[in-house]
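As structure tokens, one chain now follows by itself in the form predicted on its own.
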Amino acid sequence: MTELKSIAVYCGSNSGLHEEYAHQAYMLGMFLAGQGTGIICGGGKVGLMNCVADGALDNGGEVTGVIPGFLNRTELAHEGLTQMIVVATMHERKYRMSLMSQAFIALPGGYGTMDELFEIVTWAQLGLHRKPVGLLNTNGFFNPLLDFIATMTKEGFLKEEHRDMLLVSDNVPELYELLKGYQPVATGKWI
């Protein structure tokens, strides 16, 4: 089992239509604070990003935001974070978050969340890192995506071992244990 000192959380800048999304995001932040695991996030005070950060901060956790300069405005940046790192671009934000984190969790979100998720799991597939990547499948949000990933595998575009790199649970403590117990796929198997 790996000790997880920091986890990057990718999630929506909106809260979604169901209260369960915000509730579980807050619970994730609270749980990680209780484990002594720091959170690396996008630095916003909006949507699920705000819920995760507040869940951790309200319970003594540490949260580091990584925000591009053009988003670092009063109405968007969370002013109560433990640390805020301002970077030049979205690309630098993702890269910096990847370096600072020992694992990654994606919550429900839109294009930006999916971009972050697929980039980081692709980097794992290519052997650029050996860190676990998980989905918190709140309210079955990721079920259609998981079906699509199964289709990619069935149709020969994704190997089973690469499909299985993505750890999935709708339960925060269970997902945390999956991340801790992750055994990386051998690197160098690009296709």
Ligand code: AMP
Given for the second form:
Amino acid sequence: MTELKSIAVYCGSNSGLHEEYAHQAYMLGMFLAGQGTGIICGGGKVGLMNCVADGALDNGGEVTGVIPGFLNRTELAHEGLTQMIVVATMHERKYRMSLMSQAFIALPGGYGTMDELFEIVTWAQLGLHRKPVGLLNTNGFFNPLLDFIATMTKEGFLKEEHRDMLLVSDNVPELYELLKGYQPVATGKWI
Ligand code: AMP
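Output the form predicted in complex with the named molecule next; the form predicted on its own has already been displayed.
Every chain and every other molecule in the complex is listed next, the one we just looked at coming first.
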């Protein structure tokens, strides 16, 4: 079992059209606070990012934001976080977030979230880290993506063992257990 001291949460800077997105994001923050697991996030006070952070902070949890200087403005940055680390670039942000976390969870989001998700799972595929990556499939949001990932596998662009690196659940405690119990693939893509 992996000890999950901190989890990086990637999620939308919008809240989505259904209330369930914001609700489950808040519940994730609350749940992680209850587990004593810190949250590493992008540091924004917008969209689902804000909901996850508030869910944790309202319930005694710790949230660290890693924000690039150009986004560190009062109307965008969450001022109530436990700690805010200001970095120079988006690349530095993603790298710092990856080093500070024992696992990663993606929630529904747009381009930014998908960029973060696919970068971190690509690094896992290459054997650059061995940490678990989870999808919180609120409202079946990721089902079309999972279908596309099935196509990648069927068409010979993705190995089954790399497909299976993504841990998926629509239930927060269940996803947390999947992350804790993850057994990393032993080797990188070419080894
Ligand atoms: P998206 O999924 O396209 O909404 O983008 C979400 C990602 O955009 C976040 O994970 C951040 O990398 C970035 N982002 C957008 N707005 C902000 C903000 N106000 N503060 C921090 N990061 C932000």
